[in-house]
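Only one chain is included here, represented as structure tokens and corresponding to the form predicted on its own.
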Amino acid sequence: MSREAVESLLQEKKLMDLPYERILSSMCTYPHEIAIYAHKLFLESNLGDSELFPGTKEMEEKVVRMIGSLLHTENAAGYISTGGTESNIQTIRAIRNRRRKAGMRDMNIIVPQTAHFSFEKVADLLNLEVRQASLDPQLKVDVNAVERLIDSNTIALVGIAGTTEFGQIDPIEELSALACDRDLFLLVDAAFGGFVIPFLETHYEFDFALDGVSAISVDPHKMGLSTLGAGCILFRDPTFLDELVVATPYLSTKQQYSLVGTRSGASAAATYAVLKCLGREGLQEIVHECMRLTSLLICGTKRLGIFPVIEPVMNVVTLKLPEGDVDRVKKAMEERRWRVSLTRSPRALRLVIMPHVDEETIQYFLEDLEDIL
């Protein structure tokens, strides 16, 4: 095919996908323009192999020392991901692998019933058991709960830092103080909260300023404006990416930490670009705006009637309807072109109000959800 057939076959299949404007089910959004382009200029860096690419692997190394300065470390040590559910094996993977090192065999870790799926996965790649503890009725993990399931195989905690369906915060600081009294591992998945929770107007206990947190999973392709592709694992103890190294004799780069070999620079050099571009105070103006509209949204949905499950934390709002209405309404706004998603338990309809979200957006959507009720 010709060059210009193929280009007028991707248009065709670009106008398939939806744009994210009526999108408000999605934790990711359209990035940054200068993190589209420092993706581009660095299309072809590989950072699998990562002294023929010494400027991209400079710019990871800072993007891992400004996140951990967000989330109060700069000697945090870690690399960029793929995503979250890397980062959560990963993590996992690692304190695993110290604990197998001493002899234990059989594993199990302590997660929130609201955690990730990844999590399943880790249970499957890493042959050990995941055990859900219960929520309390803020849809928080139950420390009582966690603290009932752990034994002498447990060897890690996790707490979750903007779940990904109720966008609520774990008790961090009490998981904390559990995991240094038993002496524990403890995961805090951030995937999404990492770059919200340091810019809200409250104050939340969730990242290494507590001594007990051993490592964060947080994502910059979400909230942090970066391209798709762009996660960030970080550890407070810089050995335990030694419990990830395999030999790569074959490349320039002798060995590796990261699960996938062939990585790209072009996210890395994207997630650096957009930090420096925007800084604390850029982070912070998107968060307050994204808070505002889910302000709004909620003011609207009670003059209708329609109150959340919890007052939104972060900026993912879950919408209680009249029983048999979540369906109902789902499928009839999908008809009006707007993607929303649904909770499993409680059953409510959940919003997003990601970067692309405006006011206008609100409104339309406020007007449709009316119409529909």
Ligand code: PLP
Given for the second form:
Amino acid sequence: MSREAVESLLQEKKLMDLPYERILSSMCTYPHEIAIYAHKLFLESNLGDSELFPGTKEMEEKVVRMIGSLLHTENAAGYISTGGTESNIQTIRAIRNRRRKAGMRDMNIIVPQTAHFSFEKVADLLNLEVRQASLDPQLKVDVNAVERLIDSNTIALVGIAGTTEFGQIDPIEELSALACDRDLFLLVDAAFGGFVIPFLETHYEFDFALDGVSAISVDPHKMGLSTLGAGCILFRDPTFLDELVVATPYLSTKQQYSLVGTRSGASAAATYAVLKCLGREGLQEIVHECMRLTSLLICGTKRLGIFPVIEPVMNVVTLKLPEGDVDRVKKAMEERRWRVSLTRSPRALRLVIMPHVDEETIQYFLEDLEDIL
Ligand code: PLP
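What would the structure be for the form predicted together with the named molecule, given that what you showed me was the form predicted on its own?
Below is the entire complex, every chain and molecule, led by the chain shown above.
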């Protein structure tokens, strides 16, 4: 085919994709303009063979240090993963490998009922049991329930700082104390919340400031405005990275600790660029605006008699609708070209107020919601 014909095919496909403006169901958004620039500049860079790309490697190391410092550690070890799923798999794999070396078998981990579905992949790939702890009425994990599930084969606890469905923050402080007490690894899944919680007006303890937190997963490709394919794994104890190492004899680089082999340096460069460009203040401004719009949305729905399942902690809103109305409203909204999602339990309408949402969008959304109701 000619170049023009291929271009026109691509344009045709692009038109089939939805623009983000009316998407309220996703934790992804348009990348920051500087991220797009950096991504293009480092498109061919392969961090799987990082000795060939020392500039990109340096950016990856700096990103790990910058995010580490945001999350209260100066010495964290980690790398830019492909996203929250890889981060969850790899952090749990590291502790699984360590305990396996020590002779443990039939291991289990304990996650909240609200854990992301990536933990199903963790269970399958790592061959361990994933036990689900129940929640309290505010949809935070019940620490007593976690404690009851611990046995001699438990290797790790997981707490979520920004649950996918409700945007709730688990009691990480209590989980940290429990992890210290029972000598367990504690992973904080802050894939979404890692770039939100540090900038909220309310202070939450959820990171390495707590002694029991062993690892944190945080995704620059969500609220960090990087390009897709940017997650970040951080271990408090750098020796956990060694548990993931394989030798790579025929590459320039002699070892790899990532799950994937060839991996894009472009998303690492994009993350570096956004963090340098925005800094803490820029990120804070973005979070404040998302929270302002979240409040605006909630005020609007309350005027319509629709109340949230929990008062939003971050920029995730879940709305209680009369039984039987949830699917109808979702469908009707979709007919008006909105994309919204549903939570599982309790069933509610779920909206994520990402940086691509503006005040006008919230007004239009509320008008359509009122009309449909
Ligand atoms: N963990 C949490 C809390 C999430 O919200 C998500 C995705 O929404 C993930 C993990 C998985 O991230 P990814 O889709 O980047 O693999």
